[in-house]
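Next up: a single chain in structure tokens, the form predicted alone.
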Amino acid sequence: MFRRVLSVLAAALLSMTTIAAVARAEINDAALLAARPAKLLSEYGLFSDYANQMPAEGVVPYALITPLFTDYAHKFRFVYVPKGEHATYDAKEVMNFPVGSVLVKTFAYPADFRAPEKDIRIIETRLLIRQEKGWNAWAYVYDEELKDAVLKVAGKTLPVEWTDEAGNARSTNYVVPNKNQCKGCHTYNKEFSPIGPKARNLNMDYKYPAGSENQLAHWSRVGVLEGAPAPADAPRVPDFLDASAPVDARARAYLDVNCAHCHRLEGPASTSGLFLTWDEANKTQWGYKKRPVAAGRGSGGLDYDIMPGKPDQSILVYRLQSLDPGVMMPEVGRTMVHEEGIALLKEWIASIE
């Protein structure tokens, strides 16, 4: 079974390089604010070591409790806020990041998921940069030596192979998105916006090189964030794989991060009437016996988004387990079915009365 090992893996990579390496990298704030993106990732100065994903001083690693699924890729996340600036806390939405901030996400595949700290193939790093006119997104694909990464505005497709945690050989054609594809998901109130770094998905311990600490507390302590309450007073979603948590909460957390950036009142799929945010209380709006707004082959001939007690008669499951470009959801960001996610949603729907 697929298991997330992101903070442990990131900590292992961080420990492979020295503190001296950190000091050699300097953030290029001017490049981050420039209208045109840098051709090479190195021009921003965000990393001191690409092969080991060693961030520059002031760039803070983080992880999400329940992450977005992207063809089983492992992800290394980092945040940078300019010196003297702070993101402000938001209890419900993404933190309010100041101009010059960057959210960094690197996608990688260990050769064998049973040994995730070894033989890691790093594919790309995506940047979300908060500029004067709003957020901008750029994708950088690494060279074979992992000495740098090159801007790919038009995207790219790369074959990837790995062994999963059950020992099975897996492969896919990994898709680096183009500029317009990024906008398809990263939209909130018609403006480009990040998805992941919300309080409820950050409120957990992370294994930093100096030791474990709650991420909200750490961000506050190092000056990345201001206005955050004590972690015990902040919202928190469960890990979708945590079998000790209620299945309803796990399923809602999964839908919140994988689907709700579009399926919400303020999102691109608002006309569907299907709202999958964590705090949506209206049963019909999160799918319970809800008929689709526009019937068609996307519904698979089924009547309801969620048919209580019958996952295989639910449009939600039908679309999430499809690979047909005219049916599948999400529409971009995956070429594979997330087996663990589908299993959870089926268990959840089967439990609904």
The other form holds:
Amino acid sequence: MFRRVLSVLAAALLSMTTIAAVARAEINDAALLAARPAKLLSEYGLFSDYANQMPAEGVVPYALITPLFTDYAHKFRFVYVPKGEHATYDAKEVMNFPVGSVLVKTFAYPADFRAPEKDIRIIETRLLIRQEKGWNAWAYVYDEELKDAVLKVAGKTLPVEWTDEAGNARSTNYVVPNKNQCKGCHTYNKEFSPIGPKARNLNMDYKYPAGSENQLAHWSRVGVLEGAPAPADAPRVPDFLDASAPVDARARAYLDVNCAHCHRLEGPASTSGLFLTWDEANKTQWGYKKRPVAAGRGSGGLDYDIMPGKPDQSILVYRLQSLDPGVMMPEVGRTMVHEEGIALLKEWIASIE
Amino acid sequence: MMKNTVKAFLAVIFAVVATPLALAQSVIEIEPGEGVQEALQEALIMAEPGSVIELKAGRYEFTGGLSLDVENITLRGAGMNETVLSFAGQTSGSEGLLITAGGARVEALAVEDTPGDGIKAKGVDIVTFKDVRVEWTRGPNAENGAYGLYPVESKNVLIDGCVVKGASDAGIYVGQSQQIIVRNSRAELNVAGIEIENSYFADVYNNVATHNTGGILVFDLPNLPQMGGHSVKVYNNKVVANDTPNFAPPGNIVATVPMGTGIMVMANREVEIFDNELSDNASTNILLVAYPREYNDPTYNPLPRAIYVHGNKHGKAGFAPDQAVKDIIEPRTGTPVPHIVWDGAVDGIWAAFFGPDDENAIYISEPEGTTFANLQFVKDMILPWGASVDTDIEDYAGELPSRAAVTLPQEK
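The form predicted in complex with the partner chain is what I need now, so please give it after the form predicted alone.
Entire complex below, previous chain first.
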């Protein structure tokens, strides 16, 4: 579904190259490196067309195999690395991006998810900028004409509505995070850090305008990345919705991308002792019969994070199903229940002995 | 709405006044009213390090959590009953205020009715809470947030003159931290009044813990990044009438705390409990126990070791025991349950018969008339005919050296 949106977008890109040539944007490296954020997204020159999310030259679109759930928002992701520079490959953690790099993520809701290429409401674009002193995050909220987006430091709440794949009317109060909330998840050893672009979550084909290509191979070929092995030798998580993959791997991939940025020794939820990274091998640490520590009423009266064979007696499921701010997980970025994620985790926990 | 916000923010900017001192400290003033959520959050993000954010007297309503990530910021109200931050309408955020930057000071304000925790400070060096009130105004309720004041994985923690009421876990909870002072504070109507968990070097003194389920807890739990809690002094506290039925959600360790527990030590080493006033605690005044649940962490020590209890003033206790004190202890000791109870869980057969090594022993030197029981659980399990409770307090006489007081950089 998500990839279909991207391929449609890619097609749109191709058909609009002539217009893009006219409106061609120059990336403003100085603005990216400035201590103060730009007031308008356009000052960075990352897009040639905001309404159609067409990136400027040198800005590469990408997708994650299993993405973070954010209230069913569709996301358009892009990476920019300054000319002549490269990110260096890391097999386990996020790639090491050079100063001046940007990770761009736009959040959008098609009016009807059954026709995701039409009538897309673009909400915000978040930038993670690698500056001299480390990463910095800013959110830009679009104006109604989608001509530009304005910096929002303290965040914002916006009502959104759409029709889901099953034809049901859905709505929520979408939350644009403030800078601190960004850092709430984007923290690694107390430093601001990206989450998504890890080898294992990039290692798949992407439909670029010029044709389909593995993302690690593409990034290497266009100079965004250096030091990457052949895709076959790089790690890879399954798509959490891919029913042909083992349920254990799908669930761990889901927890890895949705939870492990906090729930790891180096993350903001280290205090809980619940560590949900893809490769966490200690059973107690990933929740198997692990007791809560400071969950308070987040425990829901249950004894264990994961009660083997009993999803409904597992705190993990309870907290992912909740919308109560004193109970729900993740703490930010979600105002709705991710039904498909819950279904997978229940299936997984039911299968654990 | 957006215009209002901009206006509010501009008002904040124009309110910045430099003090006449050479070391200019900027003060950002905030008033209650519409748009205060964004105005205050924006101030918390844009403030220069070292700034003071002043919250004028009044009632502030928030719908989302606030967060502070700028170093050396003071957030100051006009008094714990004058400046009230209400989170009754909060729909997002796991706490009222989250602090992730060091040198923070929160002073003279109240945080009320957060769905989650009140004020959390995570991973910071130097944090001070002075004259802060955190309260769930409907009283004890399982739907209240877990912790009132909640510094965790932090260093140099000062909690002074604070009041916390109604937390469904611990009113004042310091977890996985070190160099801690909790003093002159009042914890009332919480499940645990004050809890020091998996922490090193904590001085807890001159506090009042009353009408909680348990007054003051010193715990250590397994499977956590910081374990081996030690060096905790609990003294000059008034721990009386902790008589609120346990309302913690099951699953949490504090849900096992019996109603009417005065001071409870679980695991931990080098804990000194002295000169406290303890009375009207219906289960027992002082409870020293091992971590009671199964665990699979080879680096964890579940026993209380090197505990020194002396000079406490004991009033009536143990008259209506609850939970494990009722089910396991009362059948062995009868009623009233003694003022001080140790489960006698020790490491190994030798210790079961002859007591732990001197440096790991439990020492009790209390005033005449104080009652005591060692339940001798391990010995009881080893001997086929069991072991009876040892109530001879004289056998436990002795002392351990008293550690030097904790000193904090924010007090220098």
